[in-house]
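Below, in structure tokens: the form predicted on its own, a single chain.
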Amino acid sequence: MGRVDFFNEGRVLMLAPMAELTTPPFRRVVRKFSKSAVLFSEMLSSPAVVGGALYNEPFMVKNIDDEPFVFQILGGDPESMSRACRILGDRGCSGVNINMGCSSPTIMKQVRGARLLKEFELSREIVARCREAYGGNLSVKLRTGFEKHDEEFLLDFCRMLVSEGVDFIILHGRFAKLAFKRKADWKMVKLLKESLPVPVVGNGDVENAGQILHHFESTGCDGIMIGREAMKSPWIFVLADHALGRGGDVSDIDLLETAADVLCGLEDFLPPELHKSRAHRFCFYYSKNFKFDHELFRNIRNVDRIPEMIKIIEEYLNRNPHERIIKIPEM
């Protein structure tokens, strides 16, 4: 596939990759809402992609109709990390993210994510040998800086990511040490935008069409990438583009059928032994639609079928039907 350009019109919205989050059926599901976003692949360990791993293979899956599309790598070797963006360049994607921005203790310790902010000239290695192996969008995800915002660090650090070839930037607004506590600062999106030649992509925080708007508008960057708030609510995509004033097909949320979309996704794509821990990882940001989040994930947790997890979820509305509607108003 040639390189597309996912900045032509300005003001793009994208979906993070996320680990057991962003699986095919939940992707299927947010591109019902949206036919413009960018979709990324859950975080691919560029070992397991290489050796071929079977565990891996429905994680690699691309939906038809997946396209714009991103597949994200993880790792620290330049060997590995290169021979992962050839194959999956093979298989038909419109572009190949790096992870520099995962925070996890345990993928830290491996010298990948986060911790490659700390490896300048590893960094640069893997960077380069990617380009070399995949002539498509190239990009790379990180954060603010290792141990605190490090305005300096960051700009030198992202001004080598785009003399070795990547195409565009997103910025998590926290630095590693702070995993997701306390607030993005999207002064340091806005600070990448005004001093890099390509574009900029902020994320961090997003939870309303309207948080979206101001964000574009104060920091001038060239997209807005969503993750937790867009498993809670895959239809932010939509409301986000009327918020944008550019229109898009959107009418009332029913929350059952949306939810059960997913889950019956889950139990009819992926093997058996995934069911309940991808099932349970959508239903955490998923409850949180219904006044009585707590209870009702609480319950999910207890059980193990998909099935039942459904059956949970439509007996909580039966007893609370004013909850299965949220009313988009007119736009």
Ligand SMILES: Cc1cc2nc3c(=O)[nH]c(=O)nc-3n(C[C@H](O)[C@H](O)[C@H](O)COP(=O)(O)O)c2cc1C
Second form
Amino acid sequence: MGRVDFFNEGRVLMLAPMAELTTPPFRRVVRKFSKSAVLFSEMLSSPAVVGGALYNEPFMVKNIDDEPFVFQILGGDPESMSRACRILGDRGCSGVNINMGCSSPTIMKQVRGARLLKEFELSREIVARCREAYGGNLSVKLRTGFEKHDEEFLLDFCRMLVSEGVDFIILHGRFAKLAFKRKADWKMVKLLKESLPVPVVGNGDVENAGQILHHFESTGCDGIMIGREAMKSPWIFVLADHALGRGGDVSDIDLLETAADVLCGLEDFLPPELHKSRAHRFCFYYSKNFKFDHELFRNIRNVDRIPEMIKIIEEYLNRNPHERIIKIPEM
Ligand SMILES: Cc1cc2nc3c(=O)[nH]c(=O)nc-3n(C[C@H](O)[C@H](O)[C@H](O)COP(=O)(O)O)c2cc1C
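Show the same protein again, this time as the form predicted together with this ligand rather than the form predicted on its own.
Once more the chain from above appears, this time first in line as the rest of the complex follows.
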């Protein structure tokens, strides 16, 4: 596949890669809310991709309407990362993203994810080898530093990434040691945007369309990536498109239908042993849409089967009918 330009329309929205959450069925629902958002797979471990691990297969599925779509890979070995790029590229995705942002201690112990920020030459080799192996959009997702926001380091590191051929960079505005503490620093996104010759995508703590507009305006960034808020309210993309003056054809959102869409999709796409855990993970975020979220999620967590979870949401909405529909304002 030739290189697709994700940024030619300007102000691009992206669905963040999220382990155990951005599954093919979840992406299918997001696509209903946005034709243009760039969707990311959850992180795929490069040895698992290269080894053809069976458990990985459901997460390597690409929906027919996923494009524009990016597979994210995680690993620390240049050979396995480049082979994973080639395998995923052969599946026809328009982008591969290298994870240099995951701060989970287990992952960092194995010199993967954000731990790569401390391995300048190894990171260079990984990117160079991936670039050789893959002709589509190659990007890196990273944090603002390892132990602190580190402007000098970040600029040096990103300039190295660009010189090795990455097409764009995604910056989560926290340093690795913060994990999810404090707030993302969008000034670092602005700094990158002003300093690099490639598109820059900002990420961190976006909760509504107003913030999206504000971040585009205050940083000049080319794209904004949305994670947890998109898991809670996948229609954030509709609201953002409206705020950006490019409304789609989605009108009212039915919160029961949307939940059932995701949950039934999990049942259809994933192996049975994953239904309960993946559904609970999704509901953890989705419940936050409702006033009595703790009680609702507690009830969902007490059941194992997806139809029972949908029933609990339905009964909740029968008791609280005014929480069922979100009206999308006319353009
Ligand atoms: C449950 C969960 C899983 C995540 N998994 C990944 C992942 O697989 N790859 C990745 O690069 N980032 C991952 N992230 C980080 C998100 O992509 C994103 O950078 C972070 O959540 C900040 O964005 P947000 O505030 O919009 O959620 C994950 C975050 C969460 C909460």
